[in-house]
Structure formats: structure tokens, C-alpha cells
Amino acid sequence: MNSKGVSICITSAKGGVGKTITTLNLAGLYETLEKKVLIIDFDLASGGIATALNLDVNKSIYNFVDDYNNNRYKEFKNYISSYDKYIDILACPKDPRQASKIDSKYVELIIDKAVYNYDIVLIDTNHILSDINISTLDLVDKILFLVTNDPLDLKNLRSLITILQDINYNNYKIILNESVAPFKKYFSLYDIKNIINANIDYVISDSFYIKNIDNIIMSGNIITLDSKMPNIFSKDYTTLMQVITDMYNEEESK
């Protein structure tokens, strides 16, 4: 492709909210729209994208940075692993010790190369406000925050949103993910909005709780690429489809 793609960071204020699974599900839905997708795993020390997809990657972000530093870099595609015709992966390092050797100055370079090679660039991160993650938030077109019905998670997100508002960020949306812990319903949607002092743009319902999610992960499959999903999880399928069309169309209309 010659035009610039859309970059989306999927992040949160706390771990364990379903970022990786959501990233994969969004990638699957973009595939159904025949968009070429790159998933970048910026959870450098403990990322799980390649593992979740059963991909044995040969090169990672670390190899990209190392080659670039030592004048060995040739083409971006040399560091990419393919899942299928539409979804590619730029994996985190296999060895967590390599994560500390990746400087945040390379984030812009990686994202820039990615958006000119793909329709959609999905970036999975951890919840830590590291230099890598801050640089990512600064550079992407869209930010997607996942939050759960958990007191600590909500407090953390409230603090993070306050920071974003202070620096005039307005390119984010918030998803309440009720499928992670469907039996924990401490607060109503009204309460949650008041606690975080922000709107909830989308809700993934507790109906999307999948008992055999471990089996799906072990098989390396993406849930939204299952032909049965639109019927079994019609409400949440519609919600996720709304997410991906909003993210894409808002940028394309600019």
C-alpha cells in the first residue's frame, strides 16, 4: 500500500484486563474487512502475541533495533512474522533481557515504517508508563483503554485520564471489559463513569466470557475469525465491529 495506515495502541492502567486477547480480536475483525494488519508487541519483557498465535518467530523488535544500530538493516519485512494472509506480527524479544536494550527513540521509526506498509497497525503494550509506552501514546493515531469493574483498575485509570487531560490528549476511547471477571460487578456503569471522570465508549459484556479461552489460546486461534462468533456472541461481535470501524473511519475522514 502507498497511503498511510491507522495506528492504534491498546493499553490500560492495570494488568490482566484482556489487552492481548482484545488486540487479537480486533486484528481478526480487520481481517474480515480485508485490511492488512500488523500487530506490534511493545510489551517488550513479557509480551504474548506470538505465543498466543503459536508463532515461532525468527526475528523481533530487538533484531530490528540491533541491525539498525549496526548498519545491517535492509527491509522492514525482514523482521515480520506472518500469521495468515492479512495478519502479520512484529514480536517482542524472546529473551526478556533484550528488552532493556531497546531505546524509546526507535518507537517512532518502527511505527513510521509500519503505517506505510499496513492498513492497520495494532500496538499491544503493558500498563507501565515507561519511556517506550509514553512514546507510543504520543505517536499513535488512536488510543484504546481497557478497564474492568475493579476498584484498583478504576482508580488507576482515573489518575491516568487526569494526566492525559492535563496534556490535552483527546484521541482515546475507553472499553469496559466485563468479560474478564463476569462475576465481579462492584459498580454500575453510571458509577464507573463517575469514578473515572470520563465516558465509557464501549462495553464488552459478561456474555463474552469464554470458559475454554485457554484451549483457544493453546490452539493459536483468533476468536473473531471463528465463523460461529457472529451468531454465538452477536451483541459483543457488533460492539467490537463498531470499535474497529470507528477507529478506522475517524482517521480516514481527516
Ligand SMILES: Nc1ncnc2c1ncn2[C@@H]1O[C@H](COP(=O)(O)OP(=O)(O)OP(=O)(O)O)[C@@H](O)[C@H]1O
Second form
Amino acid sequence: MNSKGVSICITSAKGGVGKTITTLNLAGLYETLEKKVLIIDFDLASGGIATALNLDVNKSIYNFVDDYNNNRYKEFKNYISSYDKYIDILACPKDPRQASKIDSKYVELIIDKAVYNYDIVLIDTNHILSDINISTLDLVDKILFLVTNDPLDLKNLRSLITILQDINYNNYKIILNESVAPFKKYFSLYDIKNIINANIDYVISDSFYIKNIDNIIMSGNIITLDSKMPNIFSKDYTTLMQVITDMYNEEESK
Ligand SMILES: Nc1ncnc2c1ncn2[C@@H]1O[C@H](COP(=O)(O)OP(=O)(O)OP(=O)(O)O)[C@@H](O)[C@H]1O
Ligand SMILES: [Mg+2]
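Let's see the other form, the form predicted together with this ligand, since the form predicted alone is already up.
Up next: the whole complex, starting with the chain shown before.
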């Protein structure tokens, strides 16, 4: 691998828009390109990466921070749980009460350790503008916003994008995710672009709505690692592949 990996934060202006599922799907696709991936679960109080992957986690971000604070820290890998040969995770605390003990000053340290150990670092967040999330947005190479065809979500994203534009951020891409609520079609793509006052870079279509997604999550599988995926979801598979190659190539060509 190259000496320094690419860090990508998956975020949104509203909850429940598909961030966690998309993070897992992107990780799966990077695996198919033989990239070593670390997923960091910065949804500290209610993250679901370890649970979705059925991983029994010993150490979390909380232990990393706690050990670092108390001079017990030795190696980054001691805090990592492995999903398979290519995908590792750094889990959110098991006990949500530990989340508030994680100071945002550690975000830089964590991302730094991560990018020197992995090709790709995917960071799942929640939609709240907490210090942790603000630091993350500030430090990552790439930001991926997920948005749905929902008025509140779109209005919130517009405010968020305005802030990013004010502070001259241009390292973000926006994905319209039609797969979480495929029946919601109130606004056209043209309307959506007008509401958020920004471009939609990619669309995950309503054909990617997966009826038995709960089964897949319960079994700990990643959708994009299913060998039937490229055939069943060919259009959205191509889109997601485009997302991951764009993210990787843009950084590599810098
Ligand atoms: N492709 C899909 N097909 C069907 N349901 C989906 C799909 N993607 C996501 N969902 C459903 O949408 C819900 C929200 O997804 P997810 O947890 O990934 O969103 P999130 O943005 O991470 O939420 P939160 O803000 O709570 O962290 C989940 O219940 C999930 O089962
Ligand atoms: Mg989530």
C-alpha cells in the first residue's frame, strides 16, 4: 500500500438516511479492489458498525482514548476488530455513557494513526454537528453527504452546505439516496438541486431498495460482498463503484 491512505467521512444532515449501510457497502467494494479498509464508528453513542457485522468487540475508541490518556497506549492494532482479510473496524464504545468521555482533540490522532495503517479509512458519523463531527469534517480528505428526497433533510443539508461553502470546503460530494424510502419522490432532481443549492454527484436509485435488508444485517453480511450483487443491482453497483474509484483516484492524483 501507499504510505498514507485516503480518509472519507460519510455524513448527512438528518438521521436514518443510510449512512451506516452505505459505509459498509463502500467498504465491501474497496475490498473487491483489494484495498485494506478501516471503518471508524464515530457515531459514538449509537453506532452500529460492530453490531451490523456481528462482531464481538473487546476494545473501542473509548479504550484507545482512555489508554492514551493514562500512558497505557502501545499499538493502534490493539483497538481494532477484524471483519475479514480486508476490512477492520474501530468500534464505538459499547456503553453509550463512555461516548461523552471522548474528547474531540483525539479525532486527529485517531485519523492520523488510521491513514498510516490502511489504504482507505471510512468514517461513519451521526448527523449532529458535535465537536467530534466538526473535527472529523475538518480533518478528512473527502466528505460524502447522503441526502434523501425529504423536505426536512434537504433544507437541513442546504444550511450545512452553505456553511461549508462559506469556509471554502470543496472536498465533498453529495449522494441522493433513493433506496431508504423508495416511495418518496416528491421532488425532482432539478428541484432537489435548487433546494440544496448544490449539485447531486451520484444517485443511489430506488432499485437498490432491499426488502430483506434486516436479514442481511442480522446475518452480519455486507451487501456489496454478495457475488450476485453486480447482476441484481447493476446500475447502482456501477454508481457505487464510481463513488469509490473517484474518492480514491482524486486523492491519489494529488
Ligand atoms: N438499500 C436499502 N434498502 C432497504 N432499506 C435500507 C437500505 N439502506 C438503508 N435501509 C434502511 O434504512 C434505515 C436507515 O439506514 P442506516 O442505519 O444506514 O441510516 P443512518 O443514516 O446510518 O442512520 P443513523 O442516522 O440513525 O445512524 C435502516 O433501518 C436500514 O435498514
Ligand atoms: Mg448510522
